[in-house]
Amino acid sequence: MTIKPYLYLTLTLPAIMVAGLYSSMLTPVHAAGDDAATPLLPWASNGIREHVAQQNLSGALTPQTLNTLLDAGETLFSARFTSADGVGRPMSTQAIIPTKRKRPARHQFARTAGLDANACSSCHNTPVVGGAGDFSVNVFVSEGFQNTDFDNTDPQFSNERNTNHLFGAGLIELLAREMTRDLQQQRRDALTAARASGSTASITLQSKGVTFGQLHAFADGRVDHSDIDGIDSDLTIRPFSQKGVMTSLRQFTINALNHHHGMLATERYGPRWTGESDFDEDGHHAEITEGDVSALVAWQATLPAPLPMQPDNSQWQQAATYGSTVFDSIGCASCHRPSLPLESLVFSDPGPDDTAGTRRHGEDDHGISYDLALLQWADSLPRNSNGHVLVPLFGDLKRHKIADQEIATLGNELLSQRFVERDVFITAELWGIASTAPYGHRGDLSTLDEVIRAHGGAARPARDAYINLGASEQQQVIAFLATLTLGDHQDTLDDAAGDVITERPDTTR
């Protein structure tokens, strides 16, 4: 059997009316040649069949609606692109930014600046489709700013990372937006008191439990940054990728296509931004649209949170219970808080710190959002008494220094990424580790003994203390550790096939 990431919902509609919901939400790629309106044929190359019309979504999804996008988003997920679809970019760059090449690419697939995979689950398949990947599926960064190529392995010309799994993104995003508009409306208020007082106010920014250093506002409006800790000087918590410099999966999904796959997104390398329809100069015009976007972002955004496992094994039962307690008591929930509160499910695409080369928030009136409420999977995330919910992701969505002189293990990187200091990263988020070896931001940690080991910076004391347990202990840490996998929703999202949640109360909100 083929287990879908989003068995929870499956549409009970008459065939009739799901081939209404297609027809008005995908349009069918036609053959090339004179004739446009030639469907394509069954052996057809294409790894795209059919694109998704953003101008014909709109407003709060219903769960047929929202199921529609999600068939569509994994299609494209696991969709092998070819050179039908618009593989490739010939004339322009990896670079975040719209860039011209000086000259056409020599190779087209290459392991440095791309291409270097088929499909999106090319790298993200360990151990289902939307997991993570093994070594062999690195990819090399430049600096995002770079609007040049690199044509070499070397460190001095690019950043080598390996794959994050993808369970639980939509959670992440969420909590993000919440803690920006903390941290931010924190910063407003700083102002208003300064203003009031005619002094300085200084004040302590945190957010869901999580500080992020001082800030000062002065009477005459100026604000000084220079306290902040773990966060860029705008307030905005960038949660994804592992230097956390990337704001939401729209932007994370926009960048990927055009570095992986040469598939660029209208939406950023179309006319308003670079007026030309075919920026990349292969012959083909709108390769992935907004509608696409938007499917891969809900397929994504939908992925169900990893929760802990219950071990079968009483021994290993006993022994993670009591490896949690250690695991607490030496530190490492300091950073890898073991939840973090989350006021709303209710996802919205594109988000309120969505900006320039994606879709903004309000543009137009193909907004979407939708309640992961009405995901079967979100009945079991635990609930605060103030009915939150408590995102069991082992994280702080922080930036930390992780490495030193001694320990550096973890800060090899030689160049920075979005001005972020070479050994500083984000907090990993440890639901799901046990699934997702191996370890370290190349992957070439084999144990989980290993990167706790490899901990410098920040973490020294909490790697120190791990170090200066027994052995027994030790083990108890790593018990605990590998209760912490995506493999128990593969039974979970397949006993649900054929549940429909088409209501519920709304509680989040």
The other form holds:
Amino acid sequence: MTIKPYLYLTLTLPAIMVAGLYSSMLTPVHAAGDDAATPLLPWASNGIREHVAQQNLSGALTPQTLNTLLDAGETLFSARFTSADGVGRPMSTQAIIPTKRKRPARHQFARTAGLDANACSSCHNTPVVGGAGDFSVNVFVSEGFQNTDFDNTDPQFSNERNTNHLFGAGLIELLAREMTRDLQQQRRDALTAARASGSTASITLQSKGVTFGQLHAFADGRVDHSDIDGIDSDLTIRPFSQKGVMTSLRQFTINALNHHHGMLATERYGPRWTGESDFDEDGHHAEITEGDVSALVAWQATLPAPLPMQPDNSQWQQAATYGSTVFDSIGCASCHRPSLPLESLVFSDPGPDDTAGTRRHGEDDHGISYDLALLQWADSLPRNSNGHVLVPLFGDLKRHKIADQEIATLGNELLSQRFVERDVFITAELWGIASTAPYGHRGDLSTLDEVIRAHGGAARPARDAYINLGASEQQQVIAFLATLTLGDHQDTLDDAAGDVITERPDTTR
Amino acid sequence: MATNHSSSVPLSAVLTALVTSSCLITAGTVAAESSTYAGDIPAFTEQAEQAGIKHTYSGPWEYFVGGGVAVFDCNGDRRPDLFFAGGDGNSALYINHSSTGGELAFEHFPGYSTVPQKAVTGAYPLDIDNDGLMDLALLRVGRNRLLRGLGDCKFDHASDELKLLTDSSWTTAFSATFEPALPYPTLVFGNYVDRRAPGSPWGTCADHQLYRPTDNRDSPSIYTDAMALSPGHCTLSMLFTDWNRSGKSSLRITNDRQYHRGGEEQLWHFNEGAQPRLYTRNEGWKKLVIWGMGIASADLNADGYPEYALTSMGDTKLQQLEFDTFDESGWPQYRDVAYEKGATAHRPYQGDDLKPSTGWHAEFDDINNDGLLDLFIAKGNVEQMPDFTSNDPDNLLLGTHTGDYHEAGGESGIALPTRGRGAAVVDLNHDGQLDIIVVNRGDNVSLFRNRGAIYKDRTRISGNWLQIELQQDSINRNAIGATVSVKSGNTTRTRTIQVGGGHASGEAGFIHIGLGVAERAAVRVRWPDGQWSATYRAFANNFMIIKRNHPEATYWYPESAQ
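Alt. form predicted in complex with its partner chain, vs. the form predicted on its own above:
The complete assembly is shown below, putting the previous chain first.
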């Protein structure tokens, strides 16, 4: 079950797009312990048969090189990792900071503390690979420092989370980068003004129409962040995870490989930062190369952006049109913003906002970039008068309090995560929502109506307004939301009569 | 005699030299550079002259020791400025104009004092009179001085308030602490040889001067009386330290066996209001006799009980509390773990001279931001002691994940044939990477700019970091004696704000914590009176200011990195 990103292969692209060596990007995995580097036998149990060599990549990728990288990423995303690859982390935990266990885990696999999946696609598969997950593949998020081996789902040990879909993830990250850039520039400007004037400069942080509270800059270079809203005090938008606490696809990918599979990425768990080449002590070194992570990132970043579908049914069309208006008028769109403008579609990997432990800009000579405009689906994205892509995410990349005293359904976690309070979550992007039930960060709400009614906290006025609508208007809102599918991918799924998406050949512009 | 080293050497040349130097490692070197080390090795470029610093510590025999540097912000821009002891020459103040993340730049500022400050062996910054401005304790051959900070890098040493009642002595060590209920710090000036005693210098060590402040706020002087701490054993470094997690400071002193007779290392009780007294054999204090030159203190495993590095001629000691004994008796007995951890640094790590080293300033900090504490040691022959190596490069002992140390001085570019004395490890250009200043006897100071981790023929950014400044109102504004606890995951890193130790050198300002791959941390402060703060949430790669009783910390941004 795969999706090709439909690259336009054009040989007329600028010659500056010097990419790495296509043929040497992939390095075959050899049989374990074989000094002669014998290739794997066809029946070998390895899930990874080729690693991606980052050292053979650099600069702006040509379409051909990107295609190869995407193929590798797609393969890795669906690979069922095995002990021959290094699955398992008998002596390290799921924590994103390399953390040793005091004693080996009793069970290698456990649906609670992990390992909890064989492949990325084990959970990201609804309705297609890269999609969301059913309640049955919820994950139990523990920071992995204490109580790492919890064996029940009691929320005192972990936060239970449903699996998000990844479509449009590259655009999400690009939006976050631009917003981070804007907000940090506003802080710089405020400090410059404060230093120049000798008095405090208070500004409203704002990017792409989304406000993030106030910041107070003092003449001596200090900044008071106590009035910021919905963002961390380093003014970095972290768009990933239900909570909105992960900066990049790259960071999240490394986290997930460790958490769910015990596949440790060298760039964080390798000798540079741990002093060990086999940090989890499972007998495997270099389980995930930097190139492997790059391939996984590329594949996720290039997944098509979901676009609203146009129903064939005229009644549905009409209801959805009205519903869209109601959605705006009752306040849903104040957080679930229909679109945010994006200036550039060039995705650099690594990105600008990661910190040590995730590859950073300039950290080596093998940073890459690729233009998402090369992808066929990018042509479908609307643009504004400035030529900026209007990313139809139905979100604001901001965190909000989503529960209150009376409406506490979405405040069902007991553990805060990475400094974010238990009842605060990033606005869920609604694109693709009609294809990715169930709903809520725990995935325990089966219909759109239920999840709307579960909104409390900052979303309470909009939720109350929805409840106060007449039944027909409520149905119009639902009708509108039901158009937010994975678009063509859903069609393809339907065409394939069940659960398979047929690969489409690459096309040439 | 070493020559000056130009700062204009390109990085590629430095790196080439590093490769060359690493080929010269001799067999048998402890913590050899040839061992496998996969962590980041910082690349240092010496650029004192390029940065505008030309200062030599020199003078006759009395200045074979000393040679300190005080690092502090004297003009309120939070850039670390530098005060250098000058020996029998003038001391010098250099104002830091380094751009954030850029090349180091300093301006000589002779107007800091109305009179030249000569005969200075060392200097420590602290705010003695609680006015929010850094003062300077000057260690001298002769009468010691307290320079009162006036702001804008100007100082007044004629104020009655900070006058010291001392006889002429040869002072080579200093430490300060705020004792409970006293409004100003208690100061100890540690003296070396009593040159006028019969038979000097052998066995004629001078007593130390202890100054406890008056609690009479109407008194025209803060220090109305001096008390002798006797016996002195020719100290070269002293440090108020809470060695037993009691909440009270004791005074640790390292002494030079070259001149004392029957002396030893010392630890003094400092109980509130009571006469200080030495820990005795009955209290478990073991006799240790070394050429004690410098003290570095750090809580390497964050258990609340600090470890101590003691520099000497030959082996450096790395002392760890003997917990079996301590748990039973509370005794201050220590075990030397330097050998097992590869931290003896007892002879040069490069070249073919196998004579013992001479260690001076020592300082723990996370110089490569991997989350592990490293140990820097300034080295150099006393003058022309033939039994000790004459080419004695400074050490950069990088902490490893096994608790051992890896010598990276040669690879990192700090291996110069100078005679180091005092030093400081501090981020001079606010790029999060620690630079190193070394005062050299008879040679220009070394100013090593940290350009990041060596990567191929260039450098790259290293691990995450955090820098924290503490503030209190009223007395002890800089929270001397406070401990900062920084927790990321299961790892806790602690730093204690102290005045003293090293070799004649002290620092004030941001404390630096390397975080490795942690991108955030929970910070708590144990204030000097033992009160714990609430938890502050910190994001990596930022400067934080924590003010007591304020629920939120503020961030601070240097000018071009906001």
